[in-house]
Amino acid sequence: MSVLLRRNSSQLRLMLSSGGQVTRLSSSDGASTAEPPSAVKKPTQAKKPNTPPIVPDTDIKKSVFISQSSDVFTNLALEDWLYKNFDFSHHHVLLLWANDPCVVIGRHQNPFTEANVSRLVERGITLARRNSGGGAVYHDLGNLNCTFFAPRERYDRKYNLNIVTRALFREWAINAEINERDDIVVRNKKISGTAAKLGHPNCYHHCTILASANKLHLGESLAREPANYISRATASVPSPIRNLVDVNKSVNVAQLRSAVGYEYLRTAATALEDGGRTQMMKQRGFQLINPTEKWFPGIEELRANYSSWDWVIGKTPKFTVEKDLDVKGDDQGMKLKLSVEVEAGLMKEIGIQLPQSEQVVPVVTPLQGKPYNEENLNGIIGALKLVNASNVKQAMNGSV
């Protein structure tokens, strides 16, 4: 154990010292230093039930499961990997888990309507798309993520946002409200929204709390890019956001892991009651979790599915973007509108049209069928605007 604190610095020392439980999956290089619960050893799918069994409040155990990851597909792969192999019928569990900088979008959402792709890539800003729906969000190593488990019998999004607002009072005095959005608001603004996957047997409800994320970096990156873009694809609702290091100085990550997670398991298992220390030394405790291919057979194969062109920018549901330019002419030249509609984030009809005319001329161009990106549909703009109006009426049969 000794060696164990030695590695995992003050914050371990916090956990034992408060009456926690720290298992260790894995170290960091890979090697085992504990053996893993037997729902990770041996993973299952469990079978949905006809009738799900009742299972008291004192049979459920819970447990703190705290990636050691900061990658935002292999921690996706990991909370995805949970909600398909765990049995979660008399165990319950939080997943505690931070980011390098990304930006994460709900399933059915549009990421170039979502925020500024090309200058994601210029910042070496990630881009990743979740399994579950909701609106997109700035990830930082400054803002922690709180993913509950349970059977989908169990689901209680209100009872684990209660646990991170009475988190929040008990450490810092810091009162947080849930607002009708199920959004975490502090002096209204919001520091912490919410998304859910329900499926059968699990579910899982996650959330963020943003405790000292870059903000400058949190705008820009969901600033989105511009263009007039028609779509169907869920859209984030904007709200202004708070840092909790705004309102306690004293707010860092570590200490709000410890925090969320103690309150976690200190609490009854579908209740909102606290138990205090009795109740937390029943449960599994805290559990570093190393989410590599060695404990969660077939988690490699997922992280590759997440980080896939295919899921990030294919599974877009299908849009149009339009933008106006201007084409030269014999004396004041001429407006067009370009409009390119994309399906499974390829390009597949391009066309211009006058602001003033439903007639739409076909473009022809070897960009039709790739991704679309900024730097394609500059590509393309950028060759029309070598166009002379004189063709574009030739082509448009002297409707103008």
The other form holds:
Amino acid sequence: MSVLLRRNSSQLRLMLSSGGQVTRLSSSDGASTAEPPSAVKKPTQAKKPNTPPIVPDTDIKKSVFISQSSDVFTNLALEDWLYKNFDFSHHHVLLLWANDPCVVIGRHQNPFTEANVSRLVERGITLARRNSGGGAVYHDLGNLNCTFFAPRERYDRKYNLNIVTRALFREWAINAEINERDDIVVRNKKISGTAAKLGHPNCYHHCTILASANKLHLGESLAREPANYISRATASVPSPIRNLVDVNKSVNVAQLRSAVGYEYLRTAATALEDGGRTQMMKQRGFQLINPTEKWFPGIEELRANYSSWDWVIGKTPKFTVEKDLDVKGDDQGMKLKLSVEVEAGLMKEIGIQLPQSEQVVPVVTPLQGKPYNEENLNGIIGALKLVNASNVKQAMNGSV
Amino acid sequence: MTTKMAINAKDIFRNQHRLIRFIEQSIRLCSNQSLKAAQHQREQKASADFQITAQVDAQYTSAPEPIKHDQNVGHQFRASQLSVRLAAPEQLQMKPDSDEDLGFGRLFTDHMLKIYYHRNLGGWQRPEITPLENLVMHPAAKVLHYAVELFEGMKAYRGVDGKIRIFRPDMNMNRMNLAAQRSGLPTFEGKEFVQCLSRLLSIDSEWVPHTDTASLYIRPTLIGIDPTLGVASSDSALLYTILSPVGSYFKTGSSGAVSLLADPSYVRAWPGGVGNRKMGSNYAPTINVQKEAAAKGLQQVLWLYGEEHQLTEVGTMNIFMFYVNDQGEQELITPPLSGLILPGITRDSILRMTRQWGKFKVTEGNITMPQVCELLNQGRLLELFGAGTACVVSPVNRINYLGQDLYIPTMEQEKPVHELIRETLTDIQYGKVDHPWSVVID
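Output block for the form predicted together with the partner chain, input the form predicted alone:
The next block holds the full complex; its first chain is the one shown before.
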């Protein structure tokens, strides 16, 4: 049984109206752009056939999907599956999910500047790369992720964030505000970060909510290996964060799930108007979602991609890492600088920058072409430290 | 042309079907290549003939007769009065990982539809959708004593475009109301009920997987809950519906065909009884017989009736036989609705569809076991299969009758009619073809 990802009816609608051919698809992105959270720009719409007819608010029904899985790759795959296959024209969905401890970086980020990848592996914390832009975050079961799905023309980030702040107020009387970077803050500390993916015909906006995350692990996980990184990848903007449980002791993820879900259901579809019980009764309610191949054919393939080395590490933009290296000598030591150029996650050029010179001498090592990580970097440094300073001077004098 | 030649020509013309069949059979005995050619030719012929048409010919379809409500039924419910109480996240049930642990009817969805009837409150009350919860009733409730109960079985399918469809729901509604009339239960407006059902399905739609072969089983039930022991009409009743995700109905045995126990000492229905109504009381007495069949290594029970050992039903399905009749033509036959037979909706769909095809004769007539044995001996029995909502068609390959095992060549046919029927019906049900029988509920 071939179970390719189907085109949903709204995609078919767009294709047919633009005179395109309807073929079976395997991935749907038209002009998908990852919007960095800091910029408040209108994304350019690459191709716009006919605008779909406006669906009145009363015809839009809402669902809250709660993922049964706590595996970050499975949940990312589920998010992707819904984005590519679901028809949201009459059905808006809020997906609520929580992950086992992991670090999630943005689509265009460099994991090595955001965290110490080797140490994450050591401590059993998964590293994942999501499909939307933005910065690095630490997830554990004390952090709730909310993904708001809608058709492209109904993307409204302010609406989504307000649902969260209203839910916090209604449930615990917590006063939360939305700052200019679209973070949700409580008493000047961040409790949520936001990222989005805008494509055709669907889009999603997801954000985190820190309820009772392990702050110690969070701090330790998002600390990178000390070195000089020259990288053009999107850098995270560190901000002081706070757990909601520090503000109100009774906050917990299960209750938060309920609160945000109910707030989403009781609010009108495109206007921030509370409809109370009558509005809620007209919706489709809560549903548990089991993200397996049986329920969502094609999801295993998506998961395999998210968990692959090629995606998590391999998609890292080219960068160079420089680390100081002290070489001992008979009389005095030498300060060298190790320089590693990493492309697509592999160490392309490994060299030593000699003192008082711009020249970088390539180092011959079997590690060339191998995957980069902090352990390998320190390994090279360790090996080079054994070199005697006088040998280096000799080599230098010979070459100069 | 001489007279003799003319007579011969006429003979040939009259018997051309037999001649064609003879030649085809001979081709079958020859080399592989010609065998393939014959198959190919037959397939082409078959596929061209059995084309699914979007319209159903008017003469082959007719809406079921509208139900006449009893005058003291009182007020009817309307779908516009529907109130909804959504399940909270803590009340939701986990969805299973795979089909292996699913079985049939073991797992239910998160919500249910409930509509009460109280004659003392004017009739049918407002329908409501609530989280799936237990029913509370008085110990004297009629359903518990006199089986004042009737039910329906239908399915919701997720079509190839992702939309959910139900198959000919008006037929189920009609059948339900006829059964209600017989049990002293109040009748209701089928159209309104189907609308309430659609709302329930849209709320629990994520219980239907997003594959193109999944379905959700719908079980509407009507029970009499009057808390008095008199054997009389119920003044109070409850019409409710629960939904169950289903994997495959039968545990896959040998190639999906089933073996039957045909024991004439057990009678499922009798003239003047309620064999033609879907009432719970018809099924309780069959459980022990099914156990006996299982003990003998057989999967279902073939229900026989009368001295001639008429075949009536297979397990909980209608029975069809495809054979070569006395005139040498292929014929599809099923027992008529004489009162002993449940008027199955799959049965009705098969009859209408095959009559429209016009490829072979379609009859509603009695089949007896002696007839089956005789046809089997002469090699004229081609296929025997059951038909029902749960599995569409269920081919039969063996019947244990009076201590003897009869082997039916249902699975040995080249292009089995039951396969064709199954494909056509599922294509309609899953929306691969646009057809008025398949109603989109979203």
